[in-house]
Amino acid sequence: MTGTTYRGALIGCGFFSHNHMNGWRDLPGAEIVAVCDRDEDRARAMAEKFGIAKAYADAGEMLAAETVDFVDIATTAASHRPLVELAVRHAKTVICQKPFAENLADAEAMVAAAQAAGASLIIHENFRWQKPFVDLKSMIDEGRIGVPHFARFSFRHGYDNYVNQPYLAEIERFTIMDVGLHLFDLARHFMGEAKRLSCTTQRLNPKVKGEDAFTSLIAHVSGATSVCDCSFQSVVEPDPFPRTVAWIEGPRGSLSLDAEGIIQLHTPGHLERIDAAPEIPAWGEAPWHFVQDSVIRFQEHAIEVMSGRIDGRPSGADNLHTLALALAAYEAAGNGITIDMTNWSET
């Protein structure tokens, strides 16, 4: 790490952005110098809470007035394209919250805008940055189970997610675009690109407009298979929210991850147990620390990107493939078909 401190601006001061701000505040190498939200009172409240000098209600005004190295966009998907296209003209690194876009055309336009501006565009897919998944990937890369041929990534709970994020109950496309994107990103991260995809969806809670459960089966180019499943209406005690469980098999063994962050390595005649739960940040609390710690890890990665030492993971260009899986999943579920992802295009 050099002695450089990168100047940043945050756009979007809603519920999850407080995790972003807590992370940036404590990390050496980055400093948020301005915040913005269309609700000016909310922007001012965020600025006051974190000791930020400038608060704005208009992103264009903020970026015209401030000199920044990076912009962290923590807004909803519908606003991403104009904000990204604006931000890449003012900052060399732009971070965009998922879902990246509501359609591939907007996502491709943002990738093109970043490339034209010479800016790095990184998507905040934080599941792959959760400590248990970082540890799992390291174990697989070390060859502990051989090349994986099967995986399941599962996010099932009954937590009332609509208290902090009430808009989730109102959107037509819910679980696949909210959590499914994270699970598809994990599937690609661990198992490689998808060849075929099928999906079923369910609407279990009558108060929710969109699907609140889905199960997707992916055949990967490598020949591997993965299952991604999610439910916001499962009865589990104690409730595991917001944690993800996983099972990954290879020719030499299998790896399991439970809701407590315990990894088990199964090899012939042997079982090894590894505690991969992250530490609770000073500003965090259990069980949210699995996600809170991942935000810090992602931000550390973003600082490395800004330093020019590595490329962003996942980049906007890479995330096009994850977004394609999510959009294709709706088509597969709606028509009861299996999608050939090698030839799929959005209609």
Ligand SMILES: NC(=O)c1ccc[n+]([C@@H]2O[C@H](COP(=O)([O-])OP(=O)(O)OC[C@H]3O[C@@H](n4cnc5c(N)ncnc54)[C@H](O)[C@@H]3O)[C@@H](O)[C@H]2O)c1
The other form holds:
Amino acid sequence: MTGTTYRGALIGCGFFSHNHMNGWRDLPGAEIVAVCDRDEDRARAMAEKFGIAKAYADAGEMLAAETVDFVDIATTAASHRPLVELAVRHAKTVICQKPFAENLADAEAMVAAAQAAGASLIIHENFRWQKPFVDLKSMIDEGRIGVPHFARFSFRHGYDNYVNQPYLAEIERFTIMDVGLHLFDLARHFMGEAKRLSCTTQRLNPKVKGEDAFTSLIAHVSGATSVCDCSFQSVVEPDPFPRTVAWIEGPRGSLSLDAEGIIQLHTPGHLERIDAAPEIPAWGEAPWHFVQDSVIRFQEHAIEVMSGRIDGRPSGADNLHTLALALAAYEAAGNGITIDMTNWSET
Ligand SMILES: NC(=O)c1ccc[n+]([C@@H]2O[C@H](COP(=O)([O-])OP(=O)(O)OC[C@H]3O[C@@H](n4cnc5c(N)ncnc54)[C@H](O)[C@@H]3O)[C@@H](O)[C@H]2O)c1
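Now that we've seen the form predicted alone, could you pull up the form predicted in complex with the ligand?
Below, the chain from earlier opens the complete complex, with every other chain and molecule after it.
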């Protein structure tokens, strides 16, 4: 650490941003000095809860008045492009929640705007920062199973998510854009870039507008295969929400991850059990701590990006590939086709 404390502004004081604010409050190296929500009452309530001096209803007004090193955007996707284009003109580091954008053109415009302004654009993609996945990646990088040739990343539950995030029941593009992005990021993180993708979608709960389940098959450039599957309408006891389970195979062994954060390393004649569950943050609560802890890990990484030591993981430019997979998955499902990702473009 350099001893610097980076000054930040938060845009969007809704459901998930409370995790952002709890994380920033406890991290040396960063401090939120102003918050903004177009719903002024929400902005004021957030400022009061975390003892922040300034609350704004307009992001432009906030960034004209405040001097900040970073902007943390925790709004939903439709607002991201104008907010990122604004923020990169005022701060050297801009963090944008997933989904990065609703379409590739907007996402590419944001990457270009950040480049033109000389700002780092990081996507708040926290599944790869969840402790079990950090540990799995280390084990694979250490060569414990050899180079992986198969993976499955699975997020299936029946939790009533619509209480905290009511907009999820209303969006036409639901699980692929909400959780699929996270699973596709894991697939790329562990298995490399995708060559071909196919997908099926299902609408199991008649109360939601979009697909609430999907299954996607990815052929990677490396020759590896991965399956990403998700359902918000599964009967599982105890319900695993909001945790992801995984299975990764290599030539020398296999790794499994269950909903309790237990990793099992299978090697010939041997089974090793590793408890990779994270600590519950002082402000957190089980089972949300898998996500809450990942927010802290992501933010620690963002501070390193601010100090100029490393690029964002993932950066906006990197996340274009994940977004492309999600958008292509809708095309694959809609038309019953396999998509060649090497020359896919959004129509
Ligand atoms: N990474 C994760 O694990 C995770 C988990 C949950 C949600 N999310 C993502 O976080 C984002 C926010 O989700 P949420 O559930 O908190 O949504 P939310 O609707 O509860 O909160 C969004 C807030 O942004 C505000 N807002 C929107 N446009 C604005 C603008 N132009 N200026 C100022 N404020 C604006 C809204 O008034 C609202 O208060 C979504 O993109 C969602 O996908 C990520």
